[in-house]
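Only one chain is shown below, in structure tokens, and it's the form predicted alone.
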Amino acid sequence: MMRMLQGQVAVVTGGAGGIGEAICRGLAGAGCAVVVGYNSSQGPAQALVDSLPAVDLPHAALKAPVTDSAALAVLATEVQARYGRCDILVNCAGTTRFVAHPDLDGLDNSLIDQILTTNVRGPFAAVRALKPLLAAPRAEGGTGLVVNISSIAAVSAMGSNIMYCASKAALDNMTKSLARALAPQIRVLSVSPGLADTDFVKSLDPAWRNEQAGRTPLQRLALPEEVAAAVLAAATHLTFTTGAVIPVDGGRPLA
């Protein structure tokens, strides 16, 4: 996929984050000038634009707080102003915590409202505002596209809490909402991981980390660099596709 996408400008909400950086450097090395977004991790969101590899655009870490419209607002306007286009949009900005479905008390309004807050409006209100960027015309032809970070627990009902699965079933019905409503000009797909293995997962319970390998077919979990591809596929051989949910999830469904 080396400079496929060269020339082309993605926008990676949550870029700093475990998968959004294999993300930003799978873009990257494929030729693509990537906005890597951030909401407060201002520093690491500059150190990986600072260790992308050079194409033929600059990268940039800019603001993008998927929580509030206006701030994505300016957003789309500095990505206007320093690029002129935006080709790709991928929102990877999430969050949850670890609550134990039986303990509904412990899921307190003010975490289901963040967590719907974040994981559905973020990424519908990342797609209204960069819309017009992504519909229009390029001369090389070709659509926009958006490729939304799910999860597996969209369909499993298993995850960190209850609301959490359900902000991804959201998500991915949104998917198939907006593949129909923005068709043609704008492609739409879920890319939805199993468990990754980033950073974060490795600082867990080791033997709660084994566990969850163990239950994947694969016997193992996904690496960020495999959802990356998944997200690349997307952008450069999957381009008569729109409204799918892609799994990257070792089978895991299967067991």
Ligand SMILES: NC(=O)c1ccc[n+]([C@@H]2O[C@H](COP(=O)([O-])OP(=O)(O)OC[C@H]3O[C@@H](n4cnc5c(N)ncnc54)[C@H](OP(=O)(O)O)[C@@H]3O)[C@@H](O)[C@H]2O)c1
Second form
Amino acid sequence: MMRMLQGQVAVVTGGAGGIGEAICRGLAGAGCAVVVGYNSSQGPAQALVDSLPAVDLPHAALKAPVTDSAALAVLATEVQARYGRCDILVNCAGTTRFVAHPDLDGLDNSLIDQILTTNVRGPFAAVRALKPLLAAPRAEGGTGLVVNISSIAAVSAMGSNIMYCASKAALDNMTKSLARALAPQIRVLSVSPGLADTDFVKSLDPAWRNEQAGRTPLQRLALPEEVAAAVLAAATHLTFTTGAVIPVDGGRPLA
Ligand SMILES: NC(=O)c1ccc[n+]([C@@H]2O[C@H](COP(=O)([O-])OP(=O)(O)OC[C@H]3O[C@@H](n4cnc5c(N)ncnc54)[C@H](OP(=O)(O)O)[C@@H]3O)[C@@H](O)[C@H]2O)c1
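Structure of the form predicted in complex with this ligand (previous: the form predicted alone):
Then the entire complex follows, led off by the chain already shown.
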């Protein structure tokens, strides 16, 4: 992948999170200028920018609160002013909280609204804001690219709570509608990880984590770098693929 994305610009929402960081590192390693989008994590986002390998254009940490469409419009204006282009949008921002599926009262309306606003409306709003840049013609040819970070919870209906699973199913469905609506200028894909070995997951009960790994045919959890590799593949190699959901799950739904 060395420098295959040289001269391109990527915006990664949730860029300072566990999976987002690996995606930012992967894109920068491929020569892409990366906008690390943050909501509350300005310090970690800037620290990540400072640690990324230098490419032709400067990396940047910019505010990208996906529930605030006015702020996303400001982000798009800033990306236009700094770079004059945006080739890749990775919708990695997401939220959830553990609520056992039978506990319907525990899944209260404010948590439902927060999950749906962040995980479903958020990616749509980010695409809407950056669409003019993503769709703009490029001298070197090629399409714009949106990668939505989904989850196998979308198909397994097993995950941190019922609405989180539903939000990722909605995201995968939206990937298909957007792929049709935005072709041929922009490709839209989902990358769908199984449980990934982020610091957060490492901090959970090790017995539970090991059980999840044991239920996975490949007998381990996904590495954030493996999720990032699927995003990179979408950008560099899967150039005739759109509207698809790419699993990075070690075969978990087979078990
Ligand atoms: N970890 C897993 O096992 C796993 C498995 C499958 C799918 N996923 C998906 O992968 C993505 C990243 O997850 P992660 O594990 O890396 O989680 P994480 O470390 O908790 O990161 C979540 C990121 O989302 C951002 N975010 C939350 N609310 C936001 C908002 N309103 N506006 C903008 N950004 C917001 C956070 O930004 P700030 O910190 O700046 O607030 C943070 O960077 C999520 O979409 C998640 O659903 C994760």
